[in-house]
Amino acid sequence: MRTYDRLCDRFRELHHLAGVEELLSWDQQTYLPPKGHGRRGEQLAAMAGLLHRRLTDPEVGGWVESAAEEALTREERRNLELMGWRHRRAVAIPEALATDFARAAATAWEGWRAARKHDDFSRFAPHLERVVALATERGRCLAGGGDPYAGLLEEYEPGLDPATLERLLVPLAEGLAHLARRVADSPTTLSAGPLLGDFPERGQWALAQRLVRAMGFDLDGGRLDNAPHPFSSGSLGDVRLTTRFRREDLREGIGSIIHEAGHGLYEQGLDPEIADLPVGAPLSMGLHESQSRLWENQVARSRAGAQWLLGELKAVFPDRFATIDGEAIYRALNVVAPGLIRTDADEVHYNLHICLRWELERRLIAGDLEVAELPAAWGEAMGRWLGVEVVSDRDGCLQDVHWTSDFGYFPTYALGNLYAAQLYAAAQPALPDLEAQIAAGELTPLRDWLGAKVHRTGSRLAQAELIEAVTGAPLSERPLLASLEAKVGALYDLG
């Protein structure tokens, strides 16, 4: 046996117990019972051990060197690097560090999650704080000494460092704060009244079986449920997806089935041959984000996308909607307007919300923004950013699950977007009868290109080689704000 082929083992070994660690936070965060949350965060702190012992294992950095003097194939020798990588950056933390990591990761979630329910910063600031101390140190041993925040953002960004990341969101952001005031000056009004009212639950989870079903997505290989915030987890013939509902507002539950169903998407669709080895796994964070944004955005609030969507609320809902068209959808899913809820946003300040995360973020990593300091903060940050005044901690500071164990990932929800709208302005020539098929709700098309390009590529490219391998341009962020230019100034009159 090759000593190559004694690392793709190990490996695959680890991918199993990584998705059963997997499968204990979805548990965590669905049906656990309250009193399991102790017992819960000793088991996550329990597999994190026995993770990094089994990666960190000298025998594989034996193997890592000896494998590279093997005769390899092109695929191989990338996954051989991607081996090494993970290897490397699992030595630097220690074991202890990785387990205390996982414990209290599991605990803030506990805390952040009554917290939010009872609108209470205080109870959630304690667990904050480890949280930011942990994750400080890891970044530190991540990034060799140097800047905490820049080895906490390459876990979910490969390769992606914070001085990049300023040359593509600094102008985004310029761009987008722009377009923000004019449609504020603008007195042209759109109105989301055919989304609001009265709607039941249980219509809304028909409407999200049908809407993942018209995507593709396969749900004999993967399930729906509630959770207080929504995620996804899992691959291939396991991959859960989790929503929430708001009764008096249709917008809630349609903007998040569909985003999360982009990223389960992505998971289903992964090569079955090696997608339990580095190679063959989701290549960042970003590229993931650009899948569930893809449908969010350019998808479902697309004009071609509303008229699809009416033709499932007609189906559900059909005494609200038959005397609605689609152009009504569309208006009603376009609302430009600054809110206090990420989530909710519209893709003009959606990625304001990402900035103002982003900025506070690294302060607090850096040691400038002490955690008894965040709400104020945030209050100020959300005033300078998107002009609204923060009415309480529930829609400010705890509304997004995200701090309770991951620290440079709100800017991959930028990236996404990036890489979304330039992947579906290469589609749009591929697929020339796109805008037709999805209005005509038949998506298969452009779920089997992205999977072409994306999801079965997995990570034998880079971020940047694949990004101009499938567009022919490298990442940018000209694409989405010309697109968004002509959309929303076309909506609110703008010349």
Given for the second form:
2 protein chains.
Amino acid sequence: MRTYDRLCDRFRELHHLAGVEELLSWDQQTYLPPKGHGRRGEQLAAMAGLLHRRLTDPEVGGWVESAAEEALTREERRNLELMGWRHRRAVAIPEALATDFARAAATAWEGWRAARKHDDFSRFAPHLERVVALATERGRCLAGGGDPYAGLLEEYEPGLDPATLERLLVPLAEGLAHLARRVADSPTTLSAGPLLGDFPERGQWALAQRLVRAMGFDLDGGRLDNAPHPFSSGSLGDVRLTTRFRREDLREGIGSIIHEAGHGLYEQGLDPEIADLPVGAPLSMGLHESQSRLWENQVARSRAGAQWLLGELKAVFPDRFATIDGEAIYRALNVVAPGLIRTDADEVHYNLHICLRWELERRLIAGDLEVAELPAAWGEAMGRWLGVEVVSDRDGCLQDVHWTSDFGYFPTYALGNLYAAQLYAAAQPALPDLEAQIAAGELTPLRDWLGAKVHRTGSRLAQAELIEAVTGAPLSERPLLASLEAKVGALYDLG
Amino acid sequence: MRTYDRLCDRFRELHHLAGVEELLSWDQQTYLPPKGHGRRGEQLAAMAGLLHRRLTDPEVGGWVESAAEEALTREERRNLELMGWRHRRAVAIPEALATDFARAAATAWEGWRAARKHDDFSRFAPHLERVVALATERGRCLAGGGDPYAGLLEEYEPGLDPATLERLLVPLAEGLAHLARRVADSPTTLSAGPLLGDFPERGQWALAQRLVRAMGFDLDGGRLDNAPHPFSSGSLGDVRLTTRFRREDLREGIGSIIHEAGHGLYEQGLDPEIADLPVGAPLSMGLHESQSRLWENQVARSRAGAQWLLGELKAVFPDRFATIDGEAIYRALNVVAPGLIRTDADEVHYNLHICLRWELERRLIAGDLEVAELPAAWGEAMGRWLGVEVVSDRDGCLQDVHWTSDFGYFPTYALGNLYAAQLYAAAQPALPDLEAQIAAGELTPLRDWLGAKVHRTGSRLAQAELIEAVTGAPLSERPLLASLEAKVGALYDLG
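Show the form predicted in complex with a further copy of the same chain, please, the one above being the form predicted alone.
Whole complex next, starting from this chain.
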């Protein structure tokens, strides 16, 4: 047995333990009884401690060094590189910090939920203070004493540094802000009316099931449940999507389930031979987000996608959609208007929401913003970035779950949008019948193309290599801006 | 910090990790997608390996020795004893055996489910062979090379040896067989008719919720879900009951939810100060089973219990129960007749089912019975013990989930029945209004008495001490036999 193989066994074990952690967290957000949260925090802390101990085990460091001397294939060498990277990052974090962080995040989740329910930021504030302090400490450890935000960012987007991120997001934000102003000045308006009304949850569940099946999501290897903040978790034969519905507005349910199913297809599409090793795992959060965004935006918000959706809507709500045409659905899905809620945002404003969070979380982590000042800072930033007035913390700084544990995560949403636009632009020439297929609800050719180009690749290539290999160019904000300018320009008669 | 406290910290961690294992298993039996079972087995194996490693850690053995020299309270000394016992038992089992067993049990569960679904024993046989082999090996390790069945038995009922068990179960079986023959010879018959009909699942769910609430089960600290084989899991603020319904027969749903809620009350009633230490944990499987059985049999199958149930039934199915009286419900719940299915059995035949399994599992573990011969042996034993003919493996040796992992567990059901009868006989003089309270649906006085006498005690006392302390006598088959002879004798006019 090579040392390399021994190392792989350890990482397979770690993979399974991480799967256990994911289940604990899924359960916490779906079925855990209210009084179970305290103990769940203890369980998550115990798991985090164990994982940390197994990963930082000095034996692992020794194996990484010895394995480097062994005869390895190219794929094995890449896997070894990733294993070493994970080991070194874990070693940088003291065990007590790892367990404290897990415990704090679990109780912060419950605090956030209560604060949001009662629209009372003070219930979340002490939790947030603790999480910010621990995240900052964690980031500092990961950055070897340098910029903590850089350390955190790399957790979700390996290899990405704050300067590169800035070079992508600043021109993106400028371009989108300019487009948003042109839409605001346009006399043309679009109506969401065709998707508004009264849609009982039972029908929306049926619709969600139809949508994920059409996308090729395998429900024998996955589930669909309700959660206050939709997410997906798990991989291969156990991928769990969660969603939520709004009775009076179908856009919430449609958007969230297509989004989560996009994540789910990535996880179901991993190469099962290597999926439990770092080399077979999803590459980064940004790339993961690209898979959800591509289905949500490039597919479902296209003219062809609207045609597909109309067919599904007619099957579930036949009377309501009898006289509505695809163009009306297309327009309803592409209303551009600033708003308070990130997850409700159109494609033009969405990334401005991200830039707002990116700004505020950098300030929190840098110590330039106190938690107590967050509601006011959020209000000021909303005015500046989106021109809207915040009316409540529930629809302000309490709207997102992320800061119960994740800092440096939000920017990956914007990266996901960039990856998605660039990947979809590459899919179009590769699949000449793509639009006709989408309009007909034949979505598996696209799923299979993404499977071959992205899902099955896992982490064999780094993001930059993968994007170059699939699209022929490095990541840029231009494909997204170009496609949005074309689509929105036409819809709003921007000339 | 005393060494004792350090040891407690380790056992708290182990408790939380065991809670994680319980959740994995709960999820497997409720919500896990079909294709997720393979990986769940790997996750359970990884967890079992970790728990085993943390528990067998040589440091732990050293701490146990050092702590014995420290100044400890009586409760702490008992806790130390239990911690040492668990450590020594774990050390007796090699780690590879612990992980192999967990993996085999998880895949056996899926094999059992498929075999039962298709009524095809051959789908379960290879799994069962593997589990029997591993359980035998495990039992042998636990018994220090002696009788493997003795080693397994003690896992569920600490301190119980096969000879003591035999001294209780043989006279119990004789007494029950005698009573069963007298009932069979009686010209009197009882009818289950009042509880048969067509009861949609929605109504049965509502009934189940009412029943557990009436018993004082806290649904903010627990859940109720469906499972093919009902069970309960978790403790304190996260206790999960599962149940199943039969559309045409309310007895299934009523019996199973009251049974599981009895288990659940034990877990919710533990002393929160020490519930995550061995001294605060439930004492044994037999005692656990006594808490479910007491509610299912002594309470719900009494005349007063029937009165309570009638009230709940009228609330949920008002038309159906408008003209039915408590006596009819009482008789319907006490029909005595031999049958194929253990979980459907009346109180007289139930323990004969247990004796059958006790006999067969001892033969499997002793190597006197091959797995391939099990269906035939089951058929022969059913004729001998219960006088019924087995028509299918689904309703024969595939009916129970237990042998996917647990050998030596079934006898604890019979012990539970003995404990329950003896405890209830002690509750009656202690709670003079008990029957009137039960009839009125006021069940919390009984819950609180059990809480004070059993639940909060945890493992501060051994079973024999607890039974002596609460009932004034050692465990015996006589209270159960006496109460059944009285009840069944009167109902069947046995004179």
